[in-house]
Amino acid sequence: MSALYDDDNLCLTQKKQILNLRAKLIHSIRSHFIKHDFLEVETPLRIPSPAPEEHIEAIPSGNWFLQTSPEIYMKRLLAAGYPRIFQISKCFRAGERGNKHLPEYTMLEWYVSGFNYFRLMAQCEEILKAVFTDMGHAECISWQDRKIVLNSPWEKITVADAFARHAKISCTEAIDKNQFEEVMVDFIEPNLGINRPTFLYDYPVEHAALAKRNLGHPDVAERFELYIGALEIANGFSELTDANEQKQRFEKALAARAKKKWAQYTMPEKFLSSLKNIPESAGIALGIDRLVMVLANTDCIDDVVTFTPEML
């Protein structure tokens, strides 16, 4: 056990300057939302249950769940008439662990009464930009043994252009013989963000389970991730605020996950009931941890937190 001990601690030791690098980077971004006129609020982390998706699985804690986003409830909080509303906080996902991935992971996730997802894009942009400058990368940084411009105009691509451009198949073959997941990952992904951030956008509908449908293209939703250096760091969409399709959607997701035994979760009447009250809004959740990761240089997620799982 004294071994044990010694190498945590020496783990933990080792890990400072990061650790301070980390915290000097959640210190700008909650200075940014609030000089952005962003209320900075809290939720729940256990709570019932969470909105229902195929591909993401819930921690159980006791008869309810921990929280795999912080979404639900940051949503009614808008329905409620809070315009600019923004959260870091916990979120847990079960079976999620890798060089990426934490089953305990730190989330932003910010909300605009009156946005779609194209001024989002733009506004997490602006504020990427201006967080990265008081990190001191105005202009670049360095990820990997790449290079990544950061004060030119970001990447724009739609999901279909690319893969036309990386992919041996398109969008719409990868749906059908349900590939897309393993073409993204495979071919889409590593091409993504290699020489400035760049954002993915207009997903599958079968994709964005709360996302917003295009009213000129309906088989693709309004929603959007940000890439850099092939790191996924953000989703984001515009909010769907229709209960109706929001509750199919979520009953075939309840029905997906039901043939893979997975936990059943009740479904959300008081956040469907609220989405009446939404006004047009656009919605994004970043992953603290690997935005650390991409200012540390580093490709393991493991660097940039304090305690692993396995150091409990």
Second form
Amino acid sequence: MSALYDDDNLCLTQKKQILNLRAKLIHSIRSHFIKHDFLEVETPLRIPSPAPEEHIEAIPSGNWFLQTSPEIYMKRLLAAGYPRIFQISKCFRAGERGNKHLPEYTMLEWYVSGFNYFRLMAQCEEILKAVFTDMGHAECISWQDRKIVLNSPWEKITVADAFARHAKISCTEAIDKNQFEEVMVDFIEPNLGINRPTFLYDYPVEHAALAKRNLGHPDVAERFELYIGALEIANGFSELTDANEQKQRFEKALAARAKKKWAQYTMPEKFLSSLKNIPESAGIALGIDRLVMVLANTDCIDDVVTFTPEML
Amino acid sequence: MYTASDLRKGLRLKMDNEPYIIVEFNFVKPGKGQALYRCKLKNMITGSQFERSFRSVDTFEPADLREKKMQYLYKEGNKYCFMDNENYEQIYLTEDQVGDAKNFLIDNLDVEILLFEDRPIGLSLPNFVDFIVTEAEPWAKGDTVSGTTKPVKVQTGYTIQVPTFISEGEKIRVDTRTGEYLTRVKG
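Please give the corresponding structure for the form predicted together with the partner chain, as opposed to the form predicted on its own shown earlier.
The next block holds the full complex; its first chain is the one shown before.
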């Protein structure tokens, strides 16, 4: 399907079916969040400076940037006293184009005050199970040649355990050798969410710019990723509420970005000062396009959007 | 200089002083980690292939490759001689470099010679080449079954399937990309 050019692609029955599926999915998600007493919000897409992250590059828009995620503004809302908020918005990331990446994509992001990452995983599972049920997959879903069971408890495994189970080297070793990403892509991810959805959790602190450190294990951050059918669907964490530590991590990311000669961001001071009012909370970002890929049983993101950048 | 974000299928790079073409490309990026640019590269001289992943900090030199129109002159031993139409200089390609194109090299044929830093490394043929049939079985009268073909030989020694009505001495047009007969050429 992705080999076709221009609007021939849009005429295909399969494409029409997927776009219908997509609309139905977004409708279902929205209705469940409203049912769970969430407030739908819209924060600006065009912003002065994104949260400094070492490996995410924003697309400039005049003197400002297009958002890479709505994270910092949704957290300012949390700090201002909005305890349950969600947003479905477009996010933009420079240079990200592959079978599973588009430089412009759709993200569902939600935040809950008073939650930690474990309660958020539970809520994510509950809402997605209801959404899958709406979409006609109460029990299971076909993925490639297999069946992913949805109606039993979803799997939870730490990053360290996943390395021990699936890789030849430990997580610490992989980070020391600068091979964390390669091992993740080649040995870990292909095994995740295959029989049932999997939450991979407790990430090394280096891989969690805005997540809270785990008090018992200060080397790991309270961050998780949800995988379904080896596909990374969502990323969530207990929010870091310590402004000093957040500032230090941003400074580190800014320095790393300067070294790579990437766009210079400004320190998000208003966000940092809002952290003093932020309650203990957790938030999660879920790729809508990826979830449509699972529902449509396709491994190419081109199949689930109206137009790819190449078709414009 | 290319950066990792320039990498794509078909891009030609210089690595270890040899030209490579990217034959497969994929962008992967786990979680909030670094992007990996996974490439399958083919050496444009030896044809050998290997896989490698690059990071966003990697840079690459473009391969200095260009094509030049030249005329095929003759074969000498296992070398094929071509002449530059502009300055009449002669260059040689080995049998390996010519590859399957040898079946279609008729005298005085204009081809595009691929040069890497002015060194000839390969050639591309015109899409269509006209040949003379040098050997063919005569057409048996009454053999009117449509769709039947017979093998004939052309002046390069190449054997090709043609319709049964083609006879020795006739001119035929061949698609060099598929190696298949297209049509009879009058005159």
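Numbering follows the first chain given and starts at 1. In this text, the rigid core denotes the largest set of C-alpha atoms whose superposition between the two forms falls within 1.5 Å. All values reported here derive from a predicted model rather than from experimental measurement.
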item: Core-aligned C-alpha movement of residue 13 between these two forms reaching 2 Å; value: yes
